[in-house]
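Shown next as structure tokens: one chain only, the form predicted alone.
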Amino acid sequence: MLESTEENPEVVALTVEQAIANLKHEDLSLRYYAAWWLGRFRVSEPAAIEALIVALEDEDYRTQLGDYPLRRNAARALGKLGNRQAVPGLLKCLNCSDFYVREAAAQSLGMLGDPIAVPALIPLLAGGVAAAVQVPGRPHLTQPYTAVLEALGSLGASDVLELIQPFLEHPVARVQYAALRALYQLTGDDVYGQRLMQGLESSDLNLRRVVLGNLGAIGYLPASNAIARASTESSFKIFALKGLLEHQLNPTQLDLSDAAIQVMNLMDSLL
């Protein structure tokens, strides 16, 4: 069966009508891979929306560990698309027995920007550091934490600020970039963004990407020269500071900033 990844797909020709037909095709791998190619080309047509709401309680494809491969790629795809009609279908996916389902879910629950989810992820954190451990046999924590909580800053909760705050302490960097991150959002406070910007330190080439990516959504300012310096490759680095540059855009204004200026001639550098 077709198992093509979000990250290394084998892109195959589709048109937009073929893609929403093969969500219900008897293939599960096409069902698969055209919930992906759908979030892939940003196809927002409401046909794709509803089809993929469906698919985000498909019960066909289900792997031996009783895992959704096809509901992972729906719920994926529905936050790219931006449609606002998917986060019901979403919130449902939060009590998915997949680990999976319920991160793509968190994230793009964040993707998507509506307040209402904030009360279904809160219990997702439910036992704080303590319950957020791996599970037994599986490559994961009980929780998806990253993304719940990188979906909380995203969504504003200010109000869970006690929620968060602990796992400043969970002994995976991953989790404690999300927290500070989250908190940054949330607070506006300097003392997350450079603990963040120091994660960029890392002797891990992968933590250095992450921390990359976390600076970017944030828009940290302070952190566009160190950004521009880490040892990473070019396109991390150029993303992040992409996702700076967007946060001192102001559409209301046709000249640009002194900060976004430099951060353009940062880019540049890099190209």
Contents of the next structure:
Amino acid sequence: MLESTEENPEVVALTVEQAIANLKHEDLSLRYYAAWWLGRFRVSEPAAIEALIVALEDEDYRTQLGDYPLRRNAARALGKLGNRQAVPGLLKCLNCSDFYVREAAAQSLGMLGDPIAVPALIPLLAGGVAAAVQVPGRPHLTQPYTAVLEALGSLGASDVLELIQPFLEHPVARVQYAALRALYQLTGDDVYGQRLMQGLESSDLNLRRVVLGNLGAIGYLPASNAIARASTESSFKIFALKGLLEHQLNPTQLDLSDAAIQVMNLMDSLL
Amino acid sequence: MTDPAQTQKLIHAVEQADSPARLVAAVQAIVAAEVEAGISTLIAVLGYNNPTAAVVAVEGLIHFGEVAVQPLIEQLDEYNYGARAYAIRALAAIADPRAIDVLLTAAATDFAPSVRRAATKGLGGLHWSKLSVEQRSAAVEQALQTLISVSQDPDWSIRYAAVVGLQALATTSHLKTQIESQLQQIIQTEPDQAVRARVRLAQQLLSAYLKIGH
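For comparison with the form predicted alone, produce the structure of the form predicted in complex with the partner chain.
Let us now look at the entire complex, which starts with that chain.
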């Protein structure tokens, strides 16, 4: 998907009531779609939240490998809906046998912003970098390290820096970037921002896009010109600069800072 | 001066380039030679999926100015949105009002956000004075209506581009007062704080524009 950072399969028209009802439909593919749909269209009413929380424990939809596709989509949707009622269910998902359910739960817990999740995330880093190896026959590591590190950064887990720091040396670049992002958020130390910014020079286009996403998430202002010059599609650069801009805006103050204006000038130049 | 044989050689070098770096060098050579016969080749390069070469080609096309407008419109790539976005950026920068129909359609209906953003920005900055007086007010009004409609798009980046387009249109047309009240309406309802910030910047710039007496 070159044009948008938002997943965007063909959208089928549903009403909110239909989508909620479909979470219990006998056709499992309709359940799966309904869970995605509720997140995509930010349906945050209580009935939707409750039905999605129930879907986090779904046992009906299992793949041959024993995975839980509906739980994945429900966990992803709950992160977008901004209701902390979902936190206990998501915490349980961190122990699910399905890697992608754990990953979605860690991401959503980071988005929901409740620091109560920190103690439950820490065990996923157990064993440090030595344990963070690829699972034989599957395209992922033993744990969703990227999502866990990013969530710890978002949740302000500044008392576990020593657990995060070793991942700066992880062989997978995305994991390193997640550690840099978290450490910058937790310490504000420019060293981490500078190192993350160097990732824009990566020879891998997908990694450059990941770095843009991370720089936007931490609002790293010194990267603004490097972002505008980065060798990727303009959409990714505009989204990253938007993240920088949002960190420069003060909702209580109408005046725009010089930094905010400079970032907007760069965004204008990329339209 | 570049004679026809040399021009053919330059064009051939682009068509035969067998590495990204050679392509960039060949495109740079055409741009440096400034031969109009190379325009069509530069437009073709926009679809080669080599961003560095495409950026050089866009700069070259902008440098050609008016003479590149008709070829850019005729060679607009229906199938490759990346190429289309580069071409629209070139048309927007040249700002010749012959591109208005292409920009109006692209801003309102293109499926690719990058194309829509480029066209939306471009709609505000066309050189209206190149149109006859009779054509001018209708063209400006079409641009305004499309920008207002696009300013309600679900995609924040399109709405952001609409604000940039409206700001430009306010300074290139007689519609400044009308656009200022439009911006005031947008800021009341705009849900995204980055877009609201861009509206505030537009408002600041437009009020300063009045003060220096244009």
